[in-house]
Amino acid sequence: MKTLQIGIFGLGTVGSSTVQILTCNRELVERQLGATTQISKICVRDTGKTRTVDTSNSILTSRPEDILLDPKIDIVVEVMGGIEKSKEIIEAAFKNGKHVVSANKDLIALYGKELSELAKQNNCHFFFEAAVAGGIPILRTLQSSLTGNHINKISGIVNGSTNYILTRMEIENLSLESIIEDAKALGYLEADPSADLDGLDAARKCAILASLGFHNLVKSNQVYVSGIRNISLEDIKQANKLGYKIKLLAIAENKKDGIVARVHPVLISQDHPLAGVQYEFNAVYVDGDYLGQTMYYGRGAGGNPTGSAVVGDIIALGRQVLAQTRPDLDYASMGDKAIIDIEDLDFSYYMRLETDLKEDQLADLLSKRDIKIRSIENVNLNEETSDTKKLEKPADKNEFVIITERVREKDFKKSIEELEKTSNSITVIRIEEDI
């Protein structure tokens, strides 16, 4: 029975969950193989540091090469993390010959496409689900089990670390400055947190799912992103009371005209899927125009959901290189669609301001400026008001919750602009009506 030899670069979480699995599961991982698995060297910057893995049988090396240039490795498992280390070693790893599973969403947003380009010239495989959405398999299934269908739209809660602050927010009345280091110390935060908070990781998920889904080539820096610093735990009270649950999402568009590539909080409905979507799980929602939508949900985050993932790659990859098939999954064919900027979309918006206008005022400042207002209330004058809120609050200052009917973003921008002149604060979220 022919042998599968591993070769994994990096045993943090991702690494050593990987091991783990392909130990503890190793009679179900090469029944499905038909064929036996190796994990021949660990490549590490440090080989004396205690891991949560057995290595007590001296695979672990610092020596990039002892993987790479090993003729009998078959498959690298890159789960280093970063950019331009990984992209060297991935390459280095197709001109030898060896099929790649990575589970690096940073460097597929910016260099998937050169990678598969790559792969396919040395006639290896590369495989990456786990880049989005840990344990949920949905680039597979983009790639594969719904290609009969046009993608029309992708909307996805793909960051389980904002999600679980806003989760935390809303149920235990908490603020987002309360949870952070909660969340740090459970491994869903960085120590810098930038990339959850301000929307960064989402918008590399987003990309690479608008990339397979529309067949068309996105960047992660071509997707328009915005974060859940700003969020309130008021903002969370206000919406619920209006029938809205906040989230942020990643959400992608096929439209006749281009491709809208967004990722930033929204109200929507709270018989929406997505809305019942809780702490640190992830949810996909894809529209096919054959069919319909569907919703792929599952743990989003940490090291077994993507360690699962990464090792459902290698049993695919392997069964590639056991029948002797030529790589077939592309990063995407590439179709030449512009990306249309969201100030030319319509959204209707939820505002909430402190302003020393009255309503008539407010309401006629708005209609000057082209916007309709479907509802406005006066929070001052709800009984939920908290006494300390009030006490808070300048006395001849009124707090207005509004939501708007819709506008183009650009023509919304304008009217903003003119409200921040007479208004102390202001939050706007946009609606997510389309999903």
Ligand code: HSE
Second form
Amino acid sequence: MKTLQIGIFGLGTVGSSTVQILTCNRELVERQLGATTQISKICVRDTGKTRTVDTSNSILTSRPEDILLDPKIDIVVEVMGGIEKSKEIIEAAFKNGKHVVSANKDLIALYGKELSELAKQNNCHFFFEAAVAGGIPILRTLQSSLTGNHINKISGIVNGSTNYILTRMEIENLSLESIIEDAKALGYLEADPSADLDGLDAARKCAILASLGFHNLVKSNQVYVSGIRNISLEDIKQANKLGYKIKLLAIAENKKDGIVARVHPVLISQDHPLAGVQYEFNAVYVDGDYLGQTMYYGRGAGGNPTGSAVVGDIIALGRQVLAQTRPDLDYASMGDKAIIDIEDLDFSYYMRLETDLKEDQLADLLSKRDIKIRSIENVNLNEETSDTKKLEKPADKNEFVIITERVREKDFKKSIEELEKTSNSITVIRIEEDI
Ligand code: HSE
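Okay, that was the form predicted alone. Show me the form predicted together with this ligand next.
Now the full complex is given, and it begins with the chain already shown.
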């Protein structure tokens, strides 16, 4: 019986879980493969560090060439993260005829197409299910089960950390800042949480989902992105009163005249399935022309869910290797549509603003700017407004919550500039209605 030899780069949370799953579920893995498996080498920066997995049989190395130049190793697993170094390693693996499994969304969102082409040129397979939404098998679903459809739209909660924060703000009535500290202590946020809070992590996943779902290349730096730092508890409460939840969504749309790829907070109806996705869970909602709408739900981060996707890839890829098939998965190889600027899209908007204008003056100002109001409430007059808030606000100030009718983003932005002159604070959140 053939033995598939595996070399792993990285032994952090995901690497350790991958090793654990391969070890503990060895029989299950090997029976499905029809081959035995061996972790031949694991490349880490510090071979002396204490590890949670058993590495006593001296498989650790700090020299990449011990894996890349070992002719016995069939599959390279890249779970070390980062971009430049990982790219070099994956390229070298392909050039040395090795197949690759990677969990690296940052890298794939920028170089997925180039790397997939290089893999093919070298007759190697390249799988990266773990790069998006961890344990949810969404990439392979887009690349196999749903391929009979034109995918119209993909909307996802693909960043567990920010969904965790928004959920706790709502349920526990807490500020963003207080949960950020707690989330760091609990391991839901990195010490530097910018990639999560500013939406960059979700933008990388959005780029990969759009590229595979629409067969049209979208790179992470083409995704419009805005994070959750400006979302306050007050907005969450006001949105709830109006029948909405606030979520950070990654949204990709395949339109006739181009591709939309955007990550930003949205108000979505409380009745939408994505509104019920709480805490660190992820969900991806896919709309296909014959399929209709489907939703895929689960844990999008953490060692075990992500390791599960890596091991699933090792098995799927290993089967191809054993059957000696040629690589056949393309990365965004069909379309060449341009990216549509968010300023050319229409939205309804939620606005909360503090102003010394009266309601009729405010309505007048907006209407002169062609902004039609769907609803307006002076929340200062609302008896539920907290006493603390009343004290904070000067008596002559009004606080309005407005929902607008749909308007072109670029026109709306111009009107907001005007409003900003009369307002101390203004929060604007797009409403996602076509979902
Ligand atoms: N911080 C990311 C998240 C990790 O919470 O989704 C997984 O990509």
